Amino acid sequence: MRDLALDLSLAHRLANAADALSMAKYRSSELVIETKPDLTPVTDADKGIEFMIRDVLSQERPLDLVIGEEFGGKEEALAPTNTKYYWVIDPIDGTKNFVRGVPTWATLIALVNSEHEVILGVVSAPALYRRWFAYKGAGAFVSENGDTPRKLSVSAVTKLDDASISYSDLIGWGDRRQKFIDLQERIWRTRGLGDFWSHMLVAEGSVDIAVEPSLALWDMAANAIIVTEAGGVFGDLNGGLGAHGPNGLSTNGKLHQAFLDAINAGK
């Protein structure tokens, strides 16, 4: 058994080292910026952290596995043979943000079971002066500037026609992106925010349903825990559950099935 209590408390030590590493190089003109094989870009600050949290988690937690956006690692913790747990690490997630000067991006850490079930998550965004963080069975929470952590709970909303929605952009939807533009022409509100921000912002209450088209395991488990921890539900467009699917869907709960018929209906 673990005591996710420390796990919690080593996540925020973690965090705290990242914000001091991803702050200093953010809007600084030695900020160095590469682009990966798949045309995204990666700064040296994404590889910094990663390799720091790396470091650290070999020390105090030399039995678990790690994944991370840069280094890899998904052969192993992912293997149907592998029985331990393993940490998930996106350095920073919004790195188009982060070179642009937009303060929307965040480090997320994320712990996961040997049954595969994320268990543990922090999202630290510094530069928004905010930190999201949760466990299994003990809320999700947020601080602000630093201030005593709040407890959260998704919204009540009942219908999508009164339902706010955050997304991040029209691409990688194929045969959904019909679909999903049309349903934004019945739903009361609609914001392209994109990235942790929306998910964080359903874990709140401040928005009701948050999807990304596509996205990978570090993209979406320290989000998935939190924003079932405040009530919500985290699935991928087909309707699984979970952290583990092609894309990211986030909501109160009450919308998700609804979500989900309007948005692959005739599929």
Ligand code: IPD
The other form holds:
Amino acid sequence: MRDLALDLSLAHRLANAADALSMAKYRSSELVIETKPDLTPVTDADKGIEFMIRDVLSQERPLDLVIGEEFGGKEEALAPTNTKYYWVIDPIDGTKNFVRGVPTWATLIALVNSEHEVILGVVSAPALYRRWFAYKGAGAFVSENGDTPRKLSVSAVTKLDDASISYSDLIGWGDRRQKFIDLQERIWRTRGLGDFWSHMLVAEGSVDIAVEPSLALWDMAANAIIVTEAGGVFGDLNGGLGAHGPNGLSTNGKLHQAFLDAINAGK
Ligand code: IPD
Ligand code: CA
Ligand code: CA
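Swap state to the form predicted in complex with the ligand from the form predicted on its own:
Now the complete complex, all chains and molecules, led by this one.
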């Protein structure tokens, strides 16, 4: 049986080291920015953080596999024959914010079992002075400014008309785009707070729905367990549950089906 408290302590150490690397480069004139083949930016901080995390994991958890945004690993970990635990790393979520000096970016670290269930997550956002974390069965927490962690729980809002929603942008919505715009006129409050932060605010109970129409596993894994352990639901826009779908929907649970019905109406 795996001791997830030990894995959490390792994930915090990885996040501490990641924070030191990212903060040294944030707003620094020495930051090196390249463009990836998919035309998105990547920095030497993204690559350095993922490299460091892989290096530590190879020493501390040599039996585990790793999937990371910058250096791959999906094929082996997601193969039907895989029987190992795997870590899922997004070294910097919100790279476009990071390179422009917007503080909404974070290192996302998750641990997944061989049944593809996310069982642990840490989201560390040092420029926001916050770190969120959870593991299965132990609840979700946030630590602000290094203070004693505060236990999180999702909101009690039950009607879409009373709900607050956060998203990233209008890119990638496809044939759901107009329905999403229509929903914004119906819902009480809408803000594009973006990236991991939308989902963490759902876990905190400050926002009721967070949605992004096109995501990868590393964008979602850590967020999913934190939202779920705070009492919410994390799934995709087709109604699937978990972090392995093509997009991400976090809710307080009570609004999950109503949002799915509204965004998929007429499909
Ligand atoms: C991005 C963020 C963002 C999402 C983009 C992702 P990155 O990740 O997760 O919320 O809308 O699709 O690419 O590239 O900054 O790690
Ligand atoms: Ca990301
Ligand atoms: Ca990234």
